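Just one chain follows, in the form predicted alone, and it is written as structure tokens.
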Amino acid sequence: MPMRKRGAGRLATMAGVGLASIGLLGGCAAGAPQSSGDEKTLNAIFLPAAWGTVVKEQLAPQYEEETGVKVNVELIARDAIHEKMATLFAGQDSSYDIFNLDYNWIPEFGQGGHLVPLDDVIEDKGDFLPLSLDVATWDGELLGIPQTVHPAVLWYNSALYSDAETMAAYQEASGKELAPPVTMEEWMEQVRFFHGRDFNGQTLSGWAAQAAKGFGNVHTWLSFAFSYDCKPFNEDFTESTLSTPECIEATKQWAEMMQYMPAGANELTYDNVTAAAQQGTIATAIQWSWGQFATDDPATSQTVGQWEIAEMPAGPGGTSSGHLAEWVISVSKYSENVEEAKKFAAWLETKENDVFQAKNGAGDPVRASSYDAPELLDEVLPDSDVPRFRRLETTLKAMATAQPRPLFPGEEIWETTLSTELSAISLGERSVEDGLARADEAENRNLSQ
């Protein structure tokens, strides 16, 4: 696991990195919903993913019915949330009380002093997955209540892996039995074998994953990096260390495997990968654990019940570690309803509501107890005996080895800078060594500012 130091004085000049985009959203608070009369109202911003829509359409109305407190939920895209928070916090604006955060923003807004500590509203911290709390903590204070986790895992089409003709062909080609790969070397061998092969009327690509420039390629690359024991920074985030042998080897594996993705690989997003899995045009994938939900939807998927997940294939040192995705619920320091906002944030992640959100497709649970919940484990797909939540056992294992993005206030800039060089590498415009060296130079320049 990378070091996750939280010294308040580290990279102080980076604390306001998100505020650089203030001009992009000037005046956005003017359109914020307002409380009326004596009625207590909370205003919240969530991601328009399933966990945001479940809050808006089901949980917020339930909370109002139970408590009389109305919660207005606005759904906006990821980058827009970051920009809006930066703008509101710069003006110490109280228009919004609650925000849905990508966890890598916690250091940035935490060091800026914009978020309210939430330690006192969680009485049973021991039930939360330790990593989920760790990444929501800055300088010893819990600044976000975990809402959903979904580590990157290996997806494989079980129908393909159990097909007699395919199994025989792989045995003949490799001298090995076909089984989900345990190592990166095995996975590469299988990806080459599957690529261009026909199955169920489809020509397969060996694998797929997010690869679009911006943050998609970084998020996929991180699972390779972590499994190859690559550490992007030194321990106190004062030096970029992307040119180490481990990082170079990880990047070479990632770049070579890009050749076995679907056409237009460098533009692939999460939705593209999900669609390819639903259509049965890929053999394997690196994808968020909870995304299996979409492949089991008979309205959109031709591969219902077929996709299984496994932990990330291990690198040469035996490390298996996927990249962590997680969203948290935070309260603005500038809210005029801090205590009520804290109560709502905590209520959203009670044991009952953690299971409710998972059952309704809103990501994977953040509480350990939810992974044993009969409401999830006993449910099967319609007209089958296939467990709907068959992924949970592997997801829980993956959460014990997953690693987060580098937790420091300049992480968003770090992703953007690295993504540019990874894109150039995958397009063949630069060698792995040259691209990583350029990334190191740019990252170190950012750190020195």
Second form
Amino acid sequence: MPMRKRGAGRLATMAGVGLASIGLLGGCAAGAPQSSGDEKTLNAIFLPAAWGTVVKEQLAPQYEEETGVKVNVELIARDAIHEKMATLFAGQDSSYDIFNLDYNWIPEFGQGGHLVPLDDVIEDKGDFLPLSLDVATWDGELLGIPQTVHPAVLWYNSALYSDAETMAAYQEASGKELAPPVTMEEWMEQVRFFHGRDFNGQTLSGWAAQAAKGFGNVHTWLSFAFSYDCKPFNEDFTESTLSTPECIEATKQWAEMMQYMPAGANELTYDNVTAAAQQGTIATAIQWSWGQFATDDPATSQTVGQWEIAEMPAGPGGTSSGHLAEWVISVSKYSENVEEAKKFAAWLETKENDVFQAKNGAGDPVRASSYDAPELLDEVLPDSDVPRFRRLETTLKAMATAQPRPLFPGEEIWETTLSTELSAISLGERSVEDGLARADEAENRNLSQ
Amino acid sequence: MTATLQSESGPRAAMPPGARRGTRRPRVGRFVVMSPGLLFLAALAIYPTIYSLVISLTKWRVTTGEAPEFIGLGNYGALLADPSFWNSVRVTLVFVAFSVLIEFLLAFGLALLFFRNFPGDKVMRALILMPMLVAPVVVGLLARFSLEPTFGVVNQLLRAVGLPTTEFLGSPALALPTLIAIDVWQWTPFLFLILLAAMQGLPEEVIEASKLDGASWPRIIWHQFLPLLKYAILVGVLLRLIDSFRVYDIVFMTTRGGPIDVTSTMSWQIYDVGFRSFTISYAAAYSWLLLILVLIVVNSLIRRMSVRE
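Rather than the form predicted alone that you just supplied, could I have the structure of the form predicted in complex with the partner chain?
Everything in the complex follows now, all chains and molecules, and the chain you saw is the first one.
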């Protein structure tokens, strides 16, 4: 073959390979919102919790049937959602239209201008629980439609609290009638009494709550802090104020109570606490309101119908305030289908769908009217007269006093930093005062960076 | 030999007909041929490395939507004044030193055991290698479930023999040793494989000669095996050192840096700073300091080995 022809052949081969590679890589590219003909497709990321599963398996297919708009739902763990959003937003990537957000990310992504305001898509804002909207708002704009709320509440095993032998023993030990605790002092007394007692063939721990380093111990600690009127920051988030007398007292109460948790307390996660409640190895717990649903599942629980909830025991100032958890639905500013995405987000939280999600175990409702919905209130557990949604009344009350995590863009760092010091305090490696002073120092360093 | 030398220095006419002369063309051709690989390397390694160095000299949190602001060595200064940085250096060095040392000692012992054939050695060798085949994330997950205080199988066994429940991952005293033990369990087979292969390549006559001279096995190991295996040991230990410095997956799956910060390795801290708070510039500076630390340790090891030679 002549030299020139061979060179031309090689060039053609290389061009062919190049074109094929471009084609292949193009095929592998993340699915940007596509529309082929009239068919529109939205891409969404949700948490793999019950509310994400319900959207993926039931509501998204239903929406496609009703509107012809296909919604691809990916279920991704909490930390991964946060990472994905930050990196996609940094690249102004339009691969995903809708995100399921933990509300504490709203200030962070709101400040960056990455989320689309959604004020115009909710017609009946008045029906939403006010706090649920407040925490989804940044700089006066609603950046997320509340999907589920769950304030931290006190769980207690009603079988234990109504057991004649236990009641008599408590009366004898304390001179008081056994009833769900209303104050921190009463709760501590009961926790001490229950810890190590045997009930239904199980040795009890006084209480349990999320306590693992990361966010778990911070979330539990916050319910103590709020009930003791502790404010972690000054008004404009320029100074950490964890060493105030209120915060020190709250932390002392929390740290002392950690001694009455099950073995391995410092590793306890939400799932561990639920499992302990299902097995009946704890007397009380601080846990999200909606989690009661899991204890009523006969497939996994030995305590079906036994767990009741009450508002957070009040601190010395009479304040009862649990820490609020909430997930919202937001639309990416970089979406190429913003209007369609907004419609879907709003549709997910119509009155009907709010009730539908709650009924399917997907968190507690975000609309006040859903708390009166007969579909929820009339449902009882199988073979019993125990209402499945017996928690709703207390949840609604708790929502009136619950408080969110500090709403500022550096919340994730704040949580991580504080978590380390709380871990040291609960393990007895540092005194409460020393731990909180170190936390203040580290948080102020973070704020200055 | 002489013939070869003569032919190499002989006249050019000795070249086969049609062969190319050593002009500049082949050199250009070499670069043309290598260019796709070089471009690939530049895109995937050189550019990101330089980019991360540049980013480390700025102040940049990606979620703010603001452009990076040049602050010179500000991040490095802040890191050197940050107690959590020094804690992570200490944790990393303890982790690396103990895990690699224990892995080496165990792997060397195992390799000696398997140096001579014995019945069932092939099956046992395969079994020993199995942990290495498991993904570190899976190892971390298995460890977390197995070591869980209430329901974990390890604690159930301990309780069955009358021992108390132990918080392997939740106790400040035990968490780091537990992570080291997990790493040793998974990566000893890697060093074992390298050392065994090297041992089996040793000249048999050296061993036989030592035996004939009346040397005991410990003397043979010390005076023959170790010097002859020096480069295999160096390669194996270096690879393990570099890998141990990067430990992240088992920390992520088990302790997440806790309890307190006793398992907060540098890689974990980089993740935490970079992907939880998204202070990418600070994380980039952290990464460069980790790279410098790795280079210092690896270089000093290579130098020590060279000096001994």
